[in-house]
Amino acid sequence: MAENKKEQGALSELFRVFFSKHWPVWVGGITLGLLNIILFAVKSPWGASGAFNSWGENTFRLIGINAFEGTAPSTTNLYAMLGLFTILGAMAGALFSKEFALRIPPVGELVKGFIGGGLMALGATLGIGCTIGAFFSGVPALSGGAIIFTIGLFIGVIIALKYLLWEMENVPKFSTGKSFTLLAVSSEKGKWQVILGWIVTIATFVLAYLTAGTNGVLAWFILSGLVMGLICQRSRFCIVKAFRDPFMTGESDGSVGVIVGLFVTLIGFTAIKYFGISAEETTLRAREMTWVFGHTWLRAILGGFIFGLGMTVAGGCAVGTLWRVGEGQVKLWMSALGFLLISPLSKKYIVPAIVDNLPTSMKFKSYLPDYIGYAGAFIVVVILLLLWYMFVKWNERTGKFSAY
């Protein structure tokens, strides 16, 4: 009996280690990087905007819009399921830590959430990816276009941040007003949240087990989504934070977490591509070109710029939107709604009108090892990450480029 109590105490202590306080962002970066490598080894790297597009196409199909008839169900789409279970994983993390609550901000913030989501949809469909697919996975995939997309993100974030600062000073009433919080609990109460967290987690494992018999890859993506959502929620991993905070408050934690995650992912992706891991001899080139999109250079910088505007206004990037939806932040529900409604329309009607008129020289695939070899490409990306790290740490000390 005493031994059983000791075991229960040890398990409770382990639970508290994970859920009594938030993790450092760099822990999230490392673990997400490792999971991203595993996803690539199994099938293909992490992406988030594809989930919103699939959900949007199926929404339009279900309400009878003929242009989207024949769309594959989201239940068969790897990234739609990865995104769904990222939400549920974040919900489980928030429930286990008793942080889940419906947080309803003022109307102005809800409007900004929807507009930000719509801009992210435009940016993702034009730039062929989001802050995950075109940046967090794209840069380690040694894509030249991903680096250009990143430049666009930086420019978009800086301009959007200037707008938000202007709004706070000149029209503060737009984002102020009544806000509401529902279902919040204290640390001493709310045991129902922990129980619900276990229900969500166990149900996901059961579904993955049942799916594994017919589609092992889909089962793996379901489980990966659950774990990734939980990690994001516990570590507050968000690429908006990484890009915005150095220019807003000067803090570098978010940037360092993303930089570490990129470095870990870079090592794994380079090994997979260089050695052709999980590739047949006839598909080696296709494996190398995974996550290298035809968006160099204009598509990438325009898409990144628009996406950077949107994610800063919304307060969450593609994956940041997903995990914040899971913990109950209603502004990001509006962001998700804007993203999923605009994405299919942009992909089908807006992007072709722009891209079809661009010359090939503005939208080609750029794979860095084709120009400077694998060693050169690896070194270039490492140097860029080091320069970013040195800048954010220097700026944290000096506040040279910080608004506050």
Second form
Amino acid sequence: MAENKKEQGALSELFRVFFSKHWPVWVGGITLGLLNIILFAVKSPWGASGAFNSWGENTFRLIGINAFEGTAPSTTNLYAMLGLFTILGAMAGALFSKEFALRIPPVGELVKGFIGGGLMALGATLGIGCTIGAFFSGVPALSGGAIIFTIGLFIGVIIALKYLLWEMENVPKFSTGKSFTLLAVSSEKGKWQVILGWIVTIATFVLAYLTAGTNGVLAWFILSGLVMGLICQRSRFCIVKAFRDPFMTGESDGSVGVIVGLFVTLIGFTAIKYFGISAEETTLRAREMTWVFGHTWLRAILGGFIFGLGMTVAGGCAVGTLWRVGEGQVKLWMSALGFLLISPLSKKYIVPAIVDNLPTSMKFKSYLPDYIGYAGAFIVVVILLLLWYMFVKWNERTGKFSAY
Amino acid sequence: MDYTIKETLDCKGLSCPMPMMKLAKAMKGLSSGDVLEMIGTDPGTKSDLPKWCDKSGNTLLEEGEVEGGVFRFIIQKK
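Now show me the form predicted together with its partner chain; what you just gave was the form predicted alone.
The next block holds the full complex; its first chain is the one shown before.
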């Protein structure tokens, strides 16, 4: 019996390691990078905005809008399922650490969430991808357009941050007022949260097991979603933070976490593309061009810019929205709603109206190794990451570009 | 430790980045030695706020949980 007790102590100690404190962002960056590499090796890299689009199209299909009649159900869409289980994984992470609660902010914040989500939908459909697909996966995929998308993101984030600072000074009413916190528990009580966390986790494993017989890839995406959502919630992995904080409080932790994640992913993606790993069902060229989108340069910069505006106003990018939805941040529920309602409409009506009139020279696929070889492309991306790292570290010390 | 709270900042319900932005702004308006109380519900604040105090040189005098899910921080301006 005594031994049994000791065993329990060791396990609960392990549990506490994961769920008593937040993880450093770089731990999130590295582990998400590794899981992203495995997703690509199994099928295709991580993406987040596709989930919202699928949910939106299905919402319109279910309410009987003809234009969306042929939409495939979200349950068969790899990225919709990845996104759904990212939410559940984040929920499990929050429940295990007793951080789950419905946090309802003042009305102004809910409005900002919805508008931010809508802008992200416009940006993601115009720029082909969000901060995950076109940035966190796109840059390591050696896509030239992804780098341009990133420049757009930066401009959008800086402008939207200026707006937020202005709003706080001039219309503070927008972010103050009545708020509610429901279902929260204190650290000594609330065992139900931990139990519910286990229920969510075990149910996901059972579902993945049942799915694996007919669709192994889908099962893998379901499990990856759960783990990635949990990692995001525990490390508070947030692309907005990475772009915004140097210009806000000067913090560099968020940026460093993302840079480290990009570097890890870069190694794996380069190897998968260079050696044509898992290219059996497709051509080598198709494998190389995975996550290299036809958005260089105008679509990428416009899309990145609008997405950058949206994610800063919402306070969460596409994946940041997913995991905060799971944690119970109701502002981000509104952002998710804005994202999923606007995305299909933008994709079907707004984007074609703009893009069909663009010459090909403004929306082509640029694959960096085509111009400078694999070694050259790898080195260019590493140099860009190093420059970004040097900038945020220098700025953290000097506060040159920080608002405070 | 003895201190008098000069200002209370209510960030309940708000999510990132609003609590940190409001905090940075409120601290700007205080004079050296003043003490600010901040109340919030965003779990992110629990890691962001101590880090920010560390880097900005302000002192985090106290941090704790008022009730389930509501955190309270006492910060003294540098």
